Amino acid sequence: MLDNLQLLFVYAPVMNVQMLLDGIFIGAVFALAAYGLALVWGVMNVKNLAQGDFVIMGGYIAFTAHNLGIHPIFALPFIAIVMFLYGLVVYQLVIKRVIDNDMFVSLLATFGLSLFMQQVMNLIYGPEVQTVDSHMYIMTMFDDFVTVPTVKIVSLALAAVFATAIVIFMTRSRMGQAIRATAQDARAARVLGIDTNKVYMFTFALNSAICGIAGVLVSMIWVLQPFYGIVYSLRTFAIVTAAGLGNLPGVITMSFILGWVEQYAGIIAGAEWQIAAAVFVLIGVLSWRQVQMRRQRQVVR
């Protein structure tokens, strides 16, 4: 570990540029999936433990499109539509039945959904790690110490475009305003004539489409495996818990922070500590919030 620290900060400090760039590229994908989870959690009060499996499913659809000769980027609109429809089906079969129950029921239901999706993807695609070749140029800088794949730049741009589109939809469209009203007070929204059941269904389907888009980006810059969904579920849960519900700037900021933390943890402590870093970030944020809450407590007189 000390040797790695010396390598980063003494012998080859230019490697920090690589860490910062990779953190930004990775954080952009995390932000998409995390914002989808924040929507479902904030509007429906459902903690979706299958969030990462939706991401992997979108990636496998992109992998299938690639095998058919269609570049994943060109297949993005089709994949988003397919995942949106899949979200509608899952809502009707599973989520609709657990919305009015307590948190433990939604956790069990989505955990079962996660296991089901993992096994189905395993049966269809097999347990082997799959990759999608984007056929894009890899740039190098600083005497090849820093590599910047063009596909990661494209993924960052696409994530920014879709995040902007989601924000515009949530603030300008009638459905977006209905979603925000339902998130603030579902009972008041129903009194005002908003069909909250339709809002819940659309919200979950929108989250599924967002995960599908994130999955396409994952398929181009990382690898796919049926049981990798839990990794993305853990990351999105840590980001949303740390940033807070309905806080898009906070979600984006925490996504970049988590991306940087994972990169530095991987290079300093080893690749096996990258996912553990997300857990440590979550524990640290929760502990800090607990300290802040204790400071604000007052004795009731």
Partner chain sequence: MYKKYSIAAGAALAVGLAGMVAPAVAKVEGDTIVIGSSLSLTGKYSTNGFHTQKGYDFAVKRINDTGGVKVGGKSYKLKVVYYDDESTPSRASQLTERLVKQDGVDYMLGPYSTTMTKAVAPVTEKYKVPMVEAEGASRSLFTQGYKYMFAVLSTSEYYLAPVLDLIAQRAKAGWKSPSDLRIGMAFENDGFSLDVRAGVLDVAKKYGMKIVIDDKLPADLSDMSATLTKFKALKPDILLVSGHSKGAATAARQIEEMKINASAISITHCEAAKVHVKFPKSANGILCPTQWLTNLPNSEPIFGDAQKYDADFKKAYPEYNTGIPYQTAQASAAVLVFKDAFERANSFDRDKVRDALSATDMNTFYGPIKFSEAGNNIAKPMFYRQIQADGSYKNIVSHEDMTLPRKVSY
Contents of the next structure:
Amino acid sequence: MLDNLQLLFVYAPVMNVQMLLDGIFIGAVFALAAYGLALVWGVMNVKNLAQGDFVIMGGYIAFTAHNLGIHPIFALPFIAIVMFLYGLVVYQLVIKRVIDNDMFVSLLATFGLSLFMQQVMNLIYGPEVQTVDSHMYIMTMFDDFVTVPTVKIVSLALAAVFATAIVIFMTRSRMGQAIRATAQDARAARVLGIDTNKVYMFTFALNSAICGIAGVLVSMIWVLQPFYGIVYSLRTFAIVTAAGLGNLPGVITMSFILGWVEQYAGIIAGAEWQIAAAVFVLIGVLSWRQVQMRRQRQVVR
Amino acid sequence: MAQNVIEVKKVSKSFGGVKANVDITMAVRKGSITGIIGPNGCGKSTLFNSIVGYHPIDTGSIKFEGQEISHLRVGDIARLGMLRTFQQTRIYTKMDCVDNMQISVSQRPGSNSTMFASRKGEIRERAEHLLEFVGLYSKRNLISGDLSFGQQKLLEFAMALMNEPKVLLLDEPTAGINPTLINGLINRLQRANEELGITLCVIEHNMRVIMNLASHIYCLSNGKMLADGKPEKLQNDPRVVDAYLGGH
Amino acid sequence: MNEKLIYIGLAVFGILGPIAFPDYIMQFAVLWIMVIMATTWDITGGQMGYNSLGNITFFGVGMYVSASIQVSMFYDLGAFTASYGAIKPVFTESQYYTGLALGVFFGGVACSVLSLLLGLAVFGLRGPYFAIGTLGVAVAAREIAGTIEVIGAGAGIAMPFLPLPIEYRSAFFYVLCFIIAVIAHFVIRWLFKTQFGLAANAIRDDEDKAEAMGIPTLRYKQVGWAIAAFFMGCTGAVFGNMVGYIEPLEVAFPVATFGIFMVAMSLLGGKGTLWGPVLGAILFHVVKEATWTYLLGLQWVVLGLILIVNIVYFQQGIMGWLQAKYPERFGIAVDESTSASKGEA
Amino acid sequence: MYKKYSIAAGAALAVGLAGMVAPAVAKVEGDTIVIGSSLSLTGKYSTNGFHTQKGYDFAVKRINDTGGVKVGGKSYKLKVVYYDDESTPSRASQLTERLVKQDGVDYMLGPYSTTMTKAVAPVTEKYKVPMVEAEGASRSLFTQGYKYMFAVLSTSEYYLAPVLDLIAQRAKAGWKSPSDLRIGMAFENDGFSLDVRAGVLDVAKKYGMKIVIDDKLPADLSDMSATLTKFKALKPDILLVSGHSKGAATAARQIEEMKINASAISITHCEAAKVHVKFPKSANGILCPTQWLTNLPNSEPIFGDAQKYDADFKKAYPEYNTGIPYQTAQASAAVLVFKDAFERANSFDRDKVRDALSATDMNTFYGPIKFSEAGNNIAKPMFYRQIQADGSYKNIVSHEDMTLPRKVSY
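Can you return the structure of this protein in the form predicted in complex with its partner chain rather than the form predicted alone?
Let's see the whole complex now, leading with the same chain.
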């Protein structure tokens, strides 16, 4: 551990450039998925444990497109639409019936959904690790030491574009305003004539589409496997819990922080701690929130 | 000279920029029935919540039997012997009335309730006795969630008595109750105070009720202590009349 | 038609079942483990409304603590678990049984202690945060166990052999599982006849009210969890010996399978009731074995669907449904003047 | 409160009994010998679980088609009963118990991976059921004193350790001193890979090589960049990775992306992960350990030689046209070993079959098979192949066959 620190800060400080960059690229993808979670959590109080599986599913659709000879980036709008429709179906069959229930119910129902999605993807694509080749140039800096694949920059840009688009959509469009109104007070929104059921449906489908986009980026940057979803779910929960609901800048910041924490944990403590790091962040955030609330004579709810 | 069980000194509390309580000072004497009145939004509930421990206060001090409690949490305060009831009645809706009563026994140190005590025997007898006191004996085996609102309110009151508190803080005990039942409730409150020796502190909106009940009343307005004194005195205080009629 | 009959039925099933079908003993043993998981989960989950997704932590910790005790009483644990298995383990009968007894007991005790500490960290969380927090704890425990070299890290530990003739091996572990299940059942049964049971239900119905009434909710929650943890720890210890080989990911901390199954079983049977989790566990185990046998390859898809359908369309579970339908049979009084009981969810 | 619902409980018990009691299969039914196997058909090991199953099935069919197993003058057919252990050891051990006790199986074929084998072996051992396994390579399996378990494959310390040996020899032959070589390595945190690691540590110590990176990869890690970034900073000469197929794929992808420039790279399971097809650039020069080569000379009557096995198998399973993973070949070899043992024992008595297995000394398309006291195959070495620029494999016999340092063209 000490030698790793030495390496990082004394012998090869240029490593930090690579890691900070990677942290941002990873964080951008996390941010998309986490924002989707914050949306469904905030608007309809559904804690979607299948969030990561939606991401992986988007990745697999990109993989299919890739196999058909379509570059995932060109297939992106199509994938978003497919995921949007899938979100609608899931909403009608499952989510609709758990919204007004005990909060734990949504957690368990989406866990069942997660199991189901994993297994169907496993049946279709097999458990092998799959990858999508973006065929993009890999840039290098510092005498080949730092490598920046163009695809990661494109991903970051795409994530930024989509985040901006979502913000504009939320503030300008009628549906976006209805979503925000429902998030603040569903009953009042209903009184004002907003069809909250439609808002919920749209929100969940939108989340599904956002996850799908994140999945496309994942497929081009890392690898896909039917069972990797749960790790992404845990990360999004850590981010949203820390950032709070309906707080896009917070979500983005936290996503970058988590990306960096994972990178540095992998280097300093060793790769075996990389996944644990995300979980520790989650537990740490929850503990810290409890201390904070204790000072307010309250509990975390 | 009776001593004060609750002493509130210069308590201020604000939410964001809104000053809910400013420099509130008040006291509740042991064995008395004390009332807190004031128009809607005057800061009654904020003060009440500060005392029982729902949020921290910005400045000032709150003492219970001489002990500073402004940093304690709800449960700790309750275990000191200061209990509250809720404006929106809160009972354990999926348990029957006797169970509701039995679990309400005092948890103060020194009380002989233990985690693994049996539910039979003396505790049950007392529970049934108190249910009789509030007139719910015939409903004792019903699931409490099936009771009417007024009955639930009585049950909550009985549960509070079961706990044998030193002080009981009641948040609008007559709100939402059928007017014909109000006199009965007032009567029971007075009996609890006299027979069981429980100090009462009542937030009330209904002037008629509080004037009949309390021996000392504090009136809040706009987050500040407006006036205090005996009911007769307040009734004639122009500031109080103003606050209620002035339409702030 | 009363509770006595159920006990007689279960006793006959528990004692005669394995004698009548000796080839199925291991499955019966696993059945009792499932029953223990579901009923102990229900102490905090169903009765208190604290839906933990992390009780599996204690299963794994109990397993590892027991294994460490059993081995390190007679060997150097680090050398024993070194990758190449340099030590060929030979345990005499007395060594084995002493180790096992101490291992199972202290496995449980260690878990209780751990749960008290963890309780301080997670019981300030409510609702979904508690569920997510405990899930995080379980995943963290798994990852940590995988990095500790002395207990074999990711490579695990090969457990000592039971020094009994082969034909008694299954029966031995079956009896252990059965005994733990019976003890757990009667402890829980007793527990919910005391003030503890009322307090637990009070916390479930309205924790703020319970707090306001002065009930020391944290202590109740901790104690409830510690009891569950004790049994989970003992069960884990027995299970580790039964499987013969333990490793962190799938044997000790199966977070996404058994960790969730125990919740699903409780829900299926009806959480917050004495018999619901037992019934749920039996049904679940049967359905699971049936799908594993007859729907090979699709079993997980089916299981995911069952979970979704169970939760979305049948939340109150079997016992909850029965209680809502026949409240008077459960001793729930219904007055004509008031509406019928809504049952327990 | 809890009264009068014993109907429900009783019904559940009845269903329970009915569900669990399925008709048992006898060990030898008529003219069929039933062998049990619990394989990873779902879950993280299922790719290789299927490779294994195909290998068993292919051999069973071939043996049945070529006259079956002759015992006591009569010809018997083979049949394998499979269960899915879902890549979880506790499930594997339960299913083995079930195969032996409920299905009455007397002989077992091994599961996939060291982890599963570790869970299954104690059960087969206790019931004295002979098991021939083809996929559990860890050396620690063979230090437990198991008497009923036999493995046709080379043990795990031969996966990467001999590569280091070869590299050291090349280094001595005028590249640089072996003790100057520095190693960076990343192993999955499971039984198999940690044993591979232990083998590597031994060799590294022998030559005084320095290990500068020693990471363990979590099972569901999809990102190795932390390890590889360290690799770029420290610039070791050798990169070693072991993590089944998914570890190989992840490593190959990121080696390419991060332009890792090591003199030598060796990754286990790179054939099964098809890195030569998916990542041709980074795959160039990677050294792949393999249990089996298609040009081995050994031959026997059932399958012929390795080349014939290769051709016949591809004919039977066209999806394997790009290459047969060695996991499949060794699975077939395990079935061959059983056939041979039955015929030599000339009996179905478990102990006689065990003794016959123990005395196995045969030549197969997979290589020679002869078991040590501990049950591992001591007659067959591990082989290495290096991926060439065009995606083909070159067999490595001595260090002179290797292209070292590896030529990269990212």
